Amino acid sequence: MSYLGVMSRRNEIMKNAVGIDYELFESGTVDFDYEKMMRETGYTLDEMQNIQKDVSICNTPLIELKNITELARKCSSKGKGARIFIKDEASSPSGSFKARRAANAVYHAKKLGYKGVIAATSGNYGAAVASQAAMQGLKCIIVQECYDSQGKGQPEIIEKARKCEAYGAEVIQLSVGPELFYTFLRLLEETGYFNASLYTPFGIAGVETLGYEISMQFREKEGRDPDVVVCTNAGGGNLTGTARGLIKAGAFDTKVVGASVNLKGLHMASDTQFNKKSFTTGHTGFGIPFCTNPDRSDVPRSAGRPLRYMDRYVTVNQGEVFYMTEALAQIEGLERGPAGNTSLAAAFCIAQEMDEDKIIVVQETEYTGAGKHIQPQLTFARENGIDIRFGNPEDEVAGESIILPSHPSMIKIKDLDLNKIKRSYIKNCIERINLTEINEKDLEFLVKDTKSSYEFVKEILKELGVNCLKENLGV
């Protein structure tokens, strides 16, 4: 049960705890059969909708933000300012879209005969798993990375622990560091519970209903699909599942944009920097690593693969998200939590690029209250030496300041270089198994997994000194 002993058994533990033999999808090189793995969920879209309907997770409201749209138009040039909508997932049983992921995972755990479920998460997913486990009559353990070495915990994470315990889950709180994954694996082995990971096919497929609903609701309401859907991006499952749902609805022309809070310069596993951030999810500390290396998750192959579906990736600063949180409450009468307001801040800017007759959707909201509220978050930041003031958000430095915009026109997005991110992903794939040559299937996989072209991938491979086996390619 030593750290090295447990980690050496990680694949065996994962296989037993998920009920999936991931080796069935492997080729032995870069390529693996992603779509076959997703089909292993064993559930059609209709079946997933029925599972979620039975636990009151379906057809969440689609709300037009008329006042925020009008504000965006005041900041736009004439004729610009797309209509902004939100999909209000805060109305789900646990208060976030992650109820969809948890519903499928926990249902599947019960179907396979597991007595309980375990999830390693500091976010809304823990509450979602705990809620669904309560509904299904299963035991639940949530493992949280909660404190720094001084025993200080972020208000948002503490609130989520409270919510998990309210649903009857056992919550194990740890300090930041490698003990999280070790503890998670050890508990899976000791209890024999199901691994309700965020990154299994079951969890990602559960979000497909969200993307599908967006398309269906817009066709009924507006007679067409939305032009842009903005997804807050962290581990990639939110964007992946939503995009797959849009595709299943036939919304092929809808652009999918990822949005993250800019926490450049902060290390998520650093004890000293852990409490220097004011967002526990939806930030670049997760968004970038999980784009460039999605299989760093707690399963051998992650079903969350955002680069497959992302058309654009933008960031916003912390102060801008806090500002939009207040704007949503004070001019729309909707008080919602921080993660969905990340994509709202991005949508507010992107709408100003678009014509007035276009439609942009913020794909999810989440509940707020207690530690998730803007006030305790800013108070905690101030107590940790963060300078909080009004000014130009462009001057904000993550870990040092939070700058609330002096005027809404100062809210700006920053586009990340997707080609650079894709290059890093390809490099990680090659280095993971130390390849010097790849075959046709490997090349095709990299093209699909980066939503790029054969020419782009081959150019990157050439830079990395990797040969494509010409006799197999025919490309």
Second form
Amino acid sequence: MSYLGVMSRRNEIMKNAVGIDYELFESGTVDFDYEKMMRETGYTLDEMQNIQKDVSICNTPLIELKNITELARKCSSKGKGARIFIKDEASSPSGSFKARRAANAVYHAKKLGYKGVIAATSGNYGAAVASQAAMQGLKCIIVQECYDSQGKGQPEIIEKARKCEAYGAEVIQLSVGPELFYTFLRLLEETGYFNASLYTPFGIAGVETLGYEISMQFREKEGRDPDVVVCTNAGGGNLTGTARGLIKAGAFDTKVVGASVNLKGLHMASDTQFNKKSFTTGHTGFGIPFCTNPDRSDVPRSAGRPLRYMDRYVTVNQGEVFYMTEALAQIEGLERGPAGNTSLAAAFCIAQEMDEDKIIVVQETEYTGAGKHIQPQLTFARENGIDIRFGNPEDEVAGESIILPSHPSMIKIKDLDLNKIKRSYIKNCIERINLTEINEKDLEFLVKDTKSSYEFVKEILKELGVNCLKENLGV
Amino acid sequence: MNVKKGDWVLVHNVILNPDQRAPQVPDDTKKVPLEMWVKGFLNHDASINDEVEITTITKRIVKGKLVETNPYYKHDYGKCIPELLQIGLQLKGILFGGEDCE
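Switching from the form predicted on its own: structure of the form predicted in complex with the partner chain?
Once more the chain from above appears, this time first in line as the rest of the complex follows.
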């Protein structure tokens, strides 16, 4: 079965494997009815909460990081340094917030009568799907990109395979390359299992409970919503679901910030660069392409649309995240894995811009352990020739060095130009269907999908040489 | 024939040869095959490096080269990274030792 032969059948295979007819929400042009898709194929917040409560996913602890807050205040000017909180999702059954996404996907698969579920992921989501499949009595296959052509794999990815197998899943490990998707499609055809994609409406809706809980817990604890929520951003589902949950709670003034690890210059599909990166998730290699083209995922339309909800997008460097991971263990007594600590490093810095009475929350933590711990990751990096040292994090070059800040005050976020990212997104939408004119509904969709304005989108369309037609609404 | 039917094993397979790889992969990746590793119960007696058939934990039948019996996890907590020891000491100094950041 040739690569292109299998890929040409992707839509048909997917339709059978997710049970959603995406065409129902399509207009045929740029616009598609996102909210209708979320409403008709997702679950209500109440339903989701009940599904998750049934499998012990709810009300994870909200912990104030008093020492890290104090540290941020010592590094900022007087009166600055917001209170930093962390939502301890590591206490979920599979050890990360991904249990929320998996709970709904697996529940849905079971309801539709599928015998098993498949997910393509090297990350925590695999463990989450495996854990939920075990709880709900379905078979489970996880396909992961794991090794380079020398057979070497990141300890973090190998640990995640172990965890999936611990929950009874079959793990298929592949070498580097985007053809993971090809293998995935072949497996869906062979087994007839459900595609527990990260990007279905129910997968994303599963995360809404996280945003909702954050608001409810803060209202109970502090009598108000947090000012800022920072989400580690990779495929965009974490941020999308959390932001939607905050909106459902009525927390309209809470700002949502995305944070990714800066891996500039490393090609995600490169065999030689695969093991030069020291973060396997939450980095710009996923974060940027999924922002500018969310529908590049494994379903026709991704329900994770981060630009719709993001107020700000920042990056931090690898050494800064490793440093904050160690800080979390050493001065807060919380030993947690790296992904959530990406947003912790960002929050540490953003808190210093905010007044002392403000509240910033890191919305997830993940489990840690052998392989998925900073020491084996740094050992692996050092053995791969990466220079690890104390210094100024600004000097870090992804794939060459990991620079631990000589002092915590040297941890600095970098703001990404969101307008530039939005522009790329609009350009991709237009190029995908090769349009020279769009209608008013398309325009409205682009404004919503980029959380921008009519003026902004119109200006970019003008640059791209695309006209906006007034639509005949048949009145 | 020192590996017995029913033993838990790891097999290896080439899914796509270099010339069959996706058009968009970078040049370095195009030079190497897409490989796969999967575990299962051996369906017949065999020796290491034999082409064999296994039944996976989800009861799929997979063919491949037998590479390992009773495969186990070899990842660990890594080696000592002396730099890590300094971080906690520094932070405790800043927070509790009277030293100021500014």
